[in-house]
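For reference, the chain that follows is the form predicted alone, supplied as structure tokens.
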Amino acid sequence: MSFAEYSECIAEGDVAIIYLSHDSMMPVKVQRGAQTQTRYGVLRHSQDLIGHKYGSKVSCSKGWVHVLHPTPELWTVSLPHRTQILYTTDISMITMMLDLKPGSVVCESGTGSGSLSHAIIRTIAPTGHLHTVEFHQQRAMKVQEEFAEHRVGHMVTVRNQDVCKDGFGVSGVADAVFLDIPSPWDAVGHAKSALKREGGRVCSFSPCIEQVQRTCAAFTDHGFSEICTLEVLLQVHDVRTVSLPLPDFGTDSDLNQDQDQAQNQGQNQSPAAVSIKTTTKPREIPGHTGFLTFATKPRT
């Protein structure tokens, strides 16, 4: 099992999703005698899951659970939270924003819990690279232990450190940036110097648009260009099917006999009425998270 690669069984080892509804998922590691209490009842890693496929029904005591493949995207709604985390909504932006393609390298502060990092790393398999910076000592050793517990541990580099000070460790290698952090105006010079010669694009994810601002003025004193800022909100649409009446245009006077009668033996009915399929839109938006700043470090 790999977040970048696909199993097809379930090993001891793996970080298996246990799916019980659709708002409700919880990561597991795959131990041999093992067992894990969800509330439809007991598993038992050793009958229940090793050896199985991914995508398995499993049966309890009280229903039944799905066993699903770690995708970053499932790994998202179930990990742990040490901090904040960027959802699929924005990482999908970003990873599009920034050209992200298998062979990229990126860099990244701070990791926080690992959300978007595991996105990077799936995105820039198998030959890319992500040098992720945390400046909290204990989340740098525990997303360096996910990262290693899930298989994708030769692909990313953790370093504890002061971005805003020490940089990423790294020099004229990066592809892309992304910034993560409560002052990324301090950050954006290091940045610059982390991006290839060749250029490169840079994002920084900020929830107040006061630090767009200085963010934005930061990339504008370092050269960079194409500076642009977005909000990306989603709105479910609720599927739902209407009753609508056909509407009456009167009769035509070619019409034959036929129809006239048919017509007058269905006056004394309810109008005829069509059901179709329609979407209505949410009644309340879900609120504000942060903005996206992108920019773009010129050909040098």
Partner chain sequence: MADNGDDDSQHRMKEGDYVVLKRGEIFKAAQIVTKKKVIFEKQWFFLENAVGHLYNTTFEIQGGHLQLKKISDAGDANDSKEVAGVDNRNIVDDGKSQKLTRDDIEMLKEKGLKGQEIIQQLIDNSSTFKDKTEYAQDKYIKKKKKKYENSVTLLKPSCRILAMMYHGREPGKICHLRYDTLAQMLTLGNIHAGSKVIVFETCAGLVLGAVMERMGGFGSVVQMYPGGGPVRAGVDSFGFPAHFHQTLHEFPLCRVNALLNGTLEAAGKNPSADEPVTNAEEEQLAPGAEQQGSPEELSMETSAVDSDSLEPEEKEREKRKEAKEQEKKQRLDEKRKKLSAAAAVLEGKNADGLVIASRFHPCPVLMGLLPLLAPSRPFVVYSQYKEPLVECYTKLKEQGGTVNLQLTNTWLRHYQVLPNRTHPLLLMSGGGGYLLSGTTVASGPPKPVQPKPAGASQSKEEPAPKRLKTTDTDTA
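Now show me the form predicted together with its partner chain; what you just gave was the form predicted alone.
Keep in mind that what follows is only the chain, not its partners or any molecules around it.
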């Protein structure tokens, strides 16, 4: 198991994702002899997990669960938050708009809880590298532990420093730079020097429009081109079977009403309701996460 490579069976030391229901998933570190409590009962790692295929159904005392192979997407919805994280919708857009692919070298700050980091590593594997900067010491250490546990440590370097003061720790090597920090305009210069001489892509994520304005101005000042700001929102559709009752307009003739009623009851001619399969949207359309600003560094 690795977050960048599939394997067939669950082994000790793996991080597996226990799927309980649509909105309930939890990561589990597989260890011989260990047990994990779920709301459907106890999972015994040695009997229920190790050696079984990923995707297996495991019965517990009060129901069942499925054990899934970890992916960055499943990790994003089940990881322990140390900070506000980026979700798959934004991550997907960032990945494509930064032209990330196997072999890409990427610089990122702040690392935060590592949600985007895992997705980047998966995309740039096996030949790329992620340089990620986090100014909070504990978070930097925690995320480094996780990278090792998830068997992707060899593709990432975590630096505990302030990107606005000290940059990314590398220069002229990156194909893409990603910024998710309070003052991205202070890091634009560092982003420029981290990028390869022949150019590259950069992205800044900011929740507030004022931050976006300052960042765009900084991009322009530093000679970036193709500056583009957008936001992407996810609309979820819940599939539901809905029963719509049919009104009763009475029979054709009032005189025969009693007769007809008797007939109808026997023959069930007019259904009382129609069942339709449709989708409904949650009460509120998902809110704003942040604005994504992309730009291209031309050759210097």
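Since we're looking at a predicted model, the values are computed, not measured. Positions refer to the first chain, counted from 1. Here the rigid core means the biggest group of C-alpha atoms that line up within 1.5 Å when the two forms are laid on top of each other.
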Q: Taking the rigid core as the superposition reference, indicate whether the CA of residue 241 shifts 2 angstroms or more between these two forms.
A: yes
**Q.** residue 22 C-alpha relocation of at least 2 Å between these two forms, rigid core basis
**A.** no
